[in-house]
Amino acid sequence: MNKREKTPQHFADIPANERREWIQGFDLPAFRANQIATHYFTHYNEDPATWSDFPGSARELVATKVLPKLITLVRSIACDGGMTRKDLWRLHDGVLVESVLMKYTDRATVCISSQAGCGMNCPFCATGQAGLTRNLSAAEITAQVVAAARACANGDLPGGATRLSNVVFMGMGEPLANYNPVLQSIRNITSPQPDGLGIGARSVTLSTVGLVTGIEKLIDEGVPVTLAVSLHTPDDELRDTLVPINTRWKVKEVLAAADKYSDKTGRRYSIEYALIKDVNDQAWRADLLGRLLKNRNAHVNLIPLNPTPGSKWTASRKEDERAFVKTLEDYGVPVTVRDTRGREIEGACGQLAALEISKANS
């Protein structure tokens, strides 16, 4: 199949207030839209053949035209005693993307992809090294969340059934470079059931490398998700290399946009900082970051780098990590070190897809 073939339109691509009219275009009564939404967003059921409240004569139509199958599971691999599961999905055109479902004692979180590949070209990132294949549709993004919600409800992870509570846009891709589909998927995630999955906006995190125009657009959307900025270094000289979009929007511009987002939404934002040995973990960089953030409504999430095969980049020494944390704390900046889940299952985004492609080509 041609990789540029258009993704089939799906119920989850349609804004909630337009679904009744859209359904009527298939000669179905408008009220069927509410039934379809209930099955999909409340029961996580996308197989009309199993819907007892739906006319048999319309089920095939809904299966092919309203809820076409957009993602197919290629394989899952688990670690952390089964509490972390990475899923590799094949899209309708053969393109591969990944999601990761993580169960904790107090929550269940899915990390989803918004693009196949990524065009931001960050050199330490497996997805960035692969380049951008294409944007995902709103429904392709949403389908990853519905699949995770279904897995939680079915008790597929140890400990029995639970509710999917958190969604993070930290998988493959730069969400703000695929703005409209990502926004529609956020509405699908946060709208109350049955119009959406009913997950609160505060439990949804959108991670960006710092597309200032995208952050500014998001301010006025009325969906106060948690913003996470992948900063990775406080100085423009190194960031131009680590996060090449920095050549367009410098550190101070990115932080100013994040401040505006925080002022409008009342939400504290997160600074994502992958600690890379002898690259961005020096004491002076910790000091500069502390000075930059000390009076901002920001929290630093330090990430021990999950190295990709063959990469020259690796995680910082533990003593350098501890010193970095202490410097930020001395400035009064809230800081945590991310739980490094999924290392033994190619946990860094893009690694599993790259392995699958290499296997197919070998």
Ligand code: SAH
Contents of the next structure:
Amino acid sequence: MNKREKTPQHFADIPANERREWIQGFDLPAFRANQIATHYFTHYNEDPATWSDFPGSARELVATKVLPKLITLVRSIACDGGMTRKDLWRLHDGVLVESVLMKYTDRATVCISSQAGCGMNCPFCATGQAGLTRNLSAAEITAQVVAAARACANGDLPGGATRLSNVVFMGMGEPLANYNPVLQSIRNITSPQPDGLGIGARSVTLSTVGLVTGIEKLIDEGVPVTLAVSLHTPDDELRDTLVPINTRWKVKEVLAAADKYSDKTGRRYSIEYALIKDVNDQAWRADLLGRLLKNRNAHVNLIPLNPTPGSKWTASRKEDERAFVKTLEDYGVPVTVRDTRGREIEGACGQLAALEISKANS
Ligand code: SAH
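We have the form predicted on its own; now please give the form predicted together with ligand SAH.
Full complex below, order starting with the chain above.
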């Protein structure tokens, strides 16, 4: 299909309060909007052919115009005894994105993509290397969550049926660089049924490189999702290279925006920090980070670097990681080391899609 062709509009692109009017544009009665919402967001059923409460004549129309199929599964890969599953999706124009579903004893989390590729160009991230292909629509983002909710409800992962409890915007893309579709997808995820999936805003984490204007805008939207800031180093000199948007918004400005977010929403935010051996894991950087964060409502999530193919960087030595944790703890800064779920299926950073694209081009 033509790459420039626009993504078809979908029910999930439309704000809940406009859906009745929108479907009337297809000569469907307004009350059908609630039924469609219930099928999609409560039962994760997007196949009108199976809807017994819908007249046969309307089913085809809904299937093509209201709920067009936006994502098609190319392949799933599982690891961790089936408790982690990575799905590779093809979009209507052939573009590939991925999501990762992780089941734990007490929760199930899906990590979703907000863009195909990414324009932020962080040198340690596989997604960043290929640049931005395009933004995803709200419905393309939402569809990844609906698919995960369905997989949980169907008991597709070991241990029986469960409820999808958490959503993290930590797949491909910079969510705040695709602001409006991401916000609409958050509304779809957090709105109570039938208008949305009914997942609490605090169970949704938006991870950003630190686009200050986006963080500030998000404060006023009334969707208090958990904010995660990819800091990766406390000093501007190194951050200018690790997270190049730092040349636009400095560490101080990013933290000030996160503080404001936290003040207004009452939510503690996360600082993400990928520990890279001999690059950002020195004692003095741990100390500087501790001093920066000790009086802030922040929690540090250390991520052992997942090396990308051909990268000269690797994860920190375990003893350096331990020392880093200890320094932060001494400052009273809450810190955890992220588990490395999905490593053997390149679940952390866009590598499967990248691999698939390079195969397609070779
Ligand atoms: N663009 C957003 C969200 C996507 S990535 C952001 O940057 O926050 C989610 C997290 O994974 C970010 O903190 C990102 O820096 C981190 N990450 C990317 N590549 C990584 C790698 N190779 N190893 C460890 N963490 C990585």
